[in-house]
Amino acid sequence: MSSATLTKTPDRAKVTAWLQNYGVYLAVVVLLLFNIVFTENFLSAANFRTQLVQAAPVCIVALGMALVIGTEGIDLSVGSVMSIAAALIPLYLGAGPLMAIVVAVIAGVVSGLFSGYLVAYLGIQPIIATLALLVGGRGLALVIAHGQLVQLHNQDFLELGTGDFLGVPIMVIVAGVLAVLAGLVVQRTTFGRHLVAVGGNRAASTLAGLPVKRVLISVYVISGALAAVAGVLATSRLAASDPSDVGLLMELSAITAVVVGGTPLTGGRVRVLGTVFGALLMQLVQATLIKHNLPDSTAQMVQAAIIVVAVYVARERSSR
């Protein structure tokens, strides 16, 4: 080998390792002032909270999956769940939006326990177990709706969408406020230890005691129950319950955010940060392209080239 190759192999390795670790914050800024400079109308509060707005369902989504990827699975049931808990909240509309709150969210919950079942007890790979779901929960969420958009006319449950806080969107706390406790549950909870373990490598936490099975399920159960959430948002922003619409194709945004954000797909390893951007970056592609007078199918092929850039920059890492 020669010294040249010698010299230049650790340099590269530094690359991808600052590409994986801070590339998701520097294409961040990038896409700002790229849109500040070419964009008309971009630098405004208007539009600011209208990104923000628009990137939380997808940020809340991609939270449990990050803890899923880091457990060296995925939970492409992420999308059907909202859907389903969209179909749900007309039915209980009429006993109060937290009732009909509650019951979306156990929803999520039967359906993350649903996954991570198959996932922990019967040994199946978390992408069939999940894929299962995505089938057969957006068909579900149909019947439960007879097919029907259902338009919803409770100001108190639509102030979930459009309301705000002290000058902030509900919907942009909410999601603040969830990737805050998923900061703390990764960085400071035995639980999320234990996660990290697990996911870095399962036979030999298995050896140690660690409880797999459980943390296995629990982060389905996360998963799931923050898809509800973002389902709920969702339709609230919507003011009408359309599970044939609601989440559709969440699973590839929260995949992608999370992998763009840092998170690899080997597990071992959540970056919750990263995720948070990787959001903001998935919702800034999508709006200067469609800003662009691009259509929205480009920005899909956009998503996947990303994530195919994100995924050889972390194999390139994890192989050195």
The other form holds:
Amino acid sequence: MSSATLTKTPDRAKVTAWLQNYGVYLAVVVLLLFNIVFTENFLSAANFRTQLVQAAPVCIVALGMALVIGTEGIDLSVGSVMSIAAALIPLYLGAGPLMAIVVAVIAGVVSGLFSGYLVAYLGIQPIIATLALLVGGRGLALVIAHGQLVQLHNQDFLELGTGDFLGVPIMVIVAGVLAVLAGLVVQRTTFGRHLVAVGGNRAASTLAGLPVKRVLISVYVISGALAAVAGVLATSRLAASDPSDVGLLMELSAITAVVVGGTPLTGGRVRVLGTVFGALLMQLVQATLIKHNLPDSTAQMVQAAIIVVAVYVARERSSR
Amino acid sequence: MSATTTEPAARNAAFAGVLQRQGAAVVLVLGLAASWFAFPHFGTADNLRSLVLQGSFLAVIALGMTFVIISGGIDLSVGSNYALGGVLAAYGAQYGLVVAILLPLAVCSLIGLVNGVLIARTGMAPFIVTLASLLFARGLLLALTSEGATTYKVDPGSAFLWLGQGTIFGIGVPVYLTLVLFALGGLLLRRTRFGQSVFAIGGAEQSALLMGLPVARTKISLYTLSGALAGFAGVLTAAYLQSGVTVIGVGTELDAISVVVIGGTLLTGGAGTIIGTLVGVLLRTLIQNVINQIGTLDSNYQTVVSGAFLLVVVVIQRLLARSRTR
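Alternative state: the form predicted in complex with the partner chain, after the form predicted alone:
And the full complex, kicking off with our chain again.
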């Protein structure tokens, strides 16, 4: 067994490395081709619009998640932060859409500060620090909203989720701009370099005098703010504030998008473009299954399989 | 508390240690006493009976989670496994008592086994593997119930129902079963080589490997055990509710992790107790009960309080751990 695999190792390692770097793009292309050939009415501008718009919230949340995972952390609270943002919208929409959005995003920032403080200053494991907010956050959102779904009628606000700018859906533009910003932050800023260093080796970063705590707290704040933005967009698209449903299981989708996109869970590396394609892939998988009349249950099992395969491939790379 | 003894630091550290281990028990006793006086109905036999019965289902799940967390892992799939176990039990009940118990145990153990193999043999992170099986088990459950539209009802005359609804000396059968499982769990953890391996792996996996302990086999057994216990909790719930309810178990993994942590088991692994978990479950059930007693309180506060409580306990644990190492 060992001698046989030894001789094959270089090839296998090469394939795995290639898959880890480009697998997500390949998967998106393959799935697109499959749909273009086998799915009725797939190749239309309207359909591409729908796919992009539906992928936008996951993509936005996944960008923040990618930064958190880059520091070897995890943010389980994103779905609940979305619901808090959604619950706040109807309360402040009377003062104008901008006011409502600002309040929602501030709530996201505060949530992020909270998780970040626990992780960075108290040294609590990210999974537990954000678990508390996952459990309590949705309850808080439901308390704020009195457990009610509220229909929204403010046209200016609804424009966010349904409107266009130069023919491109506003939601897609927002996601695109945020993705570019995230890419620039990771590639071009000191903060980005610090982030990757902290995730790669926290002890060494501390010894090297990097602002480890500030970096850690910042990624959770960014993640919270982006989750709030996604909550605002999802609310606007739905034309209703539904804190009991918005962002449910979003932490799973976002983590999957990040991991599928080639960012290892062990930190030290962030792949922004991969994350965007990871979000697109998850959306395409779902759309493919729905368009071929496969039920929700199958979609969940397929998503489970994708997670396992993606993490398995990532593991080969990191353990090499 | 005033540091006047000859070795104040050591004394404080010892005190912190006791508090870290017994803090939940102290809070539980105080909470019980306060609730007893504050709410006229709290101390009634009926309420106390329902309190321990309600707690028993979560306790069975949390038992498996305690083992997994002591080994330094985590099992996010228990909520889905719990719901799946309940549906399979209710479905199996039409073929008799044995099928109703063994079918869910077999399927849920198998899911746990796959978790264990993936974690132990490939080195993938436990939380991502069990996250995937959370989705998978919920998907399987939906497929079995035609997307959640079918509810399997248990025939009212079925002997299976005794498991959930029967009583001995006025106390529900699930409570006794839970106590038996916890006693067995305690023996397994404290009196066997397997238990020693679990602590060793959670303390320092590399050392455990070098010591020649069966690390992979132990991990696989742990996740299988956790899956089986979650499935068994589903069996009890199905017998109690007379049907396989598809919507239960969402977020139960979080409840289970919370009570384990509240009970003093460290999430970093290597330390923890079974009794602590039992105390954690009672505390969680007490909080729920009190919120129900208040009545006027929005039921959504329940999750807010749970989240806040978990957080307070973790922060205190963390601060105490710091003061001990100082």
